[in-house]
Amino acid sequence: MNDLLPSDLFKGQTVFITGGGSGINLGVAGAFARHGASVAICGRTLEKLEVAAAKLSDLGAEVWYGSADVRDYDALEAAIKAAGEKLGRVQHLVCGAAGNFLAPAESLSANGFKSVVDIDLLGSFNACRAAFDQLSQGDASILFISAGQAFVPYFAQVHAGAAKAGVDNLMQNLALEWGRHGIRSNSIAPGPIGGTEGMARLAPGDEDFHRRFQRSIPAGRYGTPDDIGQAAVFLASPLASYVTGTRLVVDGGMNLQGSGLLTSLVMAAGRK
């Protein structure tokens, strides 16, 4: 990782990240935890956010973790003004949290489908909802963390791309609604991410799967959480101060192609 901006860049700021045990919204966590910002997590399960914070200190952050379910409203504003006492006010928001498997329409329950919407969208409302007070004390930003599937169509994601979709729309609407309250909002929209819980499910233990799909990224590469992570902290920073209502898309140029080779793949993996 080559961190450019100035590592006190967040000296003073709190973060604070949903589903932040894990994965990319760890990657993201970490980036800000090595720009001076004091960061909390939250999630469901309590030993990884264990892990995730001793991580995160090792770093040199000073850190608040605690369980919470995103579609808990309760629960998260209480992990909220928990963080805020412990670390100071929560000044930066990323909604991470998400929930998202491979599933055809046609077999797609709607108890499924409820799922990863109510994660993802509603979860992601509560977060802003629940943040509020602390965030419209101005200066302050929000990130979600959005996917391609939120403007392409990908096969035996419905359930997701909905979700995806109302995020962004989510976006916006705050970033208008609450730029007058000192908040901007933005998302990320990221591609592949090596080394994450999404793409072990994607294609277990298919090398070639895995070369195939590699080399039709016009990168020529997975992405790693830290490209994520650089990505937040600038739409973070005040190098992004009249940035708002933007989607960033940091996929190495997957979606320009739209999503049939990738289809093409994971049906054949299934035939396997």
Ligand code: COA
Second form
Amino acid sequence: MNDLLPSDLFKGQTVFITGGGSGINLGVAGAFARHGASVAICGRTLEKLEVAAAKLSDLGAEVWYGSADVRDYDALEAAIKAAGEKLGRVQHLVCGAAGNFLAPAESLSANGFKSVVDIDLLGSFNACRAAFDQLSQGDASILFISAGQAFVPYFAQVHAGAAKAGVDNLMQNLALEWGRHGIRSNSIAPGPIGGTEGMARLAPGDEDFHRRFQRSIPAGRYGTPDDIGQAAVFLASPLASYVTGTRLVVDGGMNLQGSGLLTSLVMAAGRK
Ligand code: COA
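Alternate state requested, the form predicted together with the ligand (shown: the form predicted alone):
Below, the chain from earlier opens the complete complex, with every other chain and molecule after it.
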């Protein structure tokens, strides 16, 4: 990846990324690392975080990692505090931790719905609240990882849609309230990102499924974790210093056409 922005863009700045051990969030962590940030990641699985931390160190970043479930406020607060003590105050927060699976509403249990809302929405608030003391020292940004499900209904995604719509509302409320503390708040809605756990869970299909799905995307391909990383770097950077309360859709145009094709592909794959 040829980065167009300076490699010391975030020098002396710390970014804390929930769910940073894999997938899109690790792509975001890598992009911050390549632009000079110190990077802190948390998640539920220590082994995954260890591997991710080694990759980020190889990119030249100072790294902190620790296990914390975003649903556990005390654990998350302790992690954000520890990261700030080791790397310097957390100036950028990425609320990336998410849980998802395909489940039609009529077979989704109340606890299944709650689990996803707890991770995505409550977990995002927990991270913001726990990081507030450090973020409010100024020139700070929060990025939420939203999804197309926040603004387009998707089959078997009632839980994720409700959670991500809530995330975008949280993003705008915090933009409104915390601007006076020097904190910008934005979200990114990634489209289908190849090779991630999310794709494996939400787009289960054979080669033909993926060929047809990719062909249907206006950009003609799945995204990469780095596509999202580049967008995150932009939104956290001084290039976006007047951008707050905005959702940036990074989906190759996929959501412009609604969710009809994916719905029919997923339903057909489920019937096989
Ligand atoms: N279909 C329907 N319901 C499901 C499900 C599925 N595929 N997977 C989990 N659930 C339900 C469970 O049955 C349970 O409800 P119940 O108590 O009524 O039976 C509830 O969700 C919680 O499941 P559990 O496995 O105990 O929760 P958890 O806290 O360990 O895991 C999840 C959270 C369910 C979101 C899990 O999928 C996860 O950990 N995901 C993280 C990774 C991820 O999703 N990445 C992709 C993001 S796009």
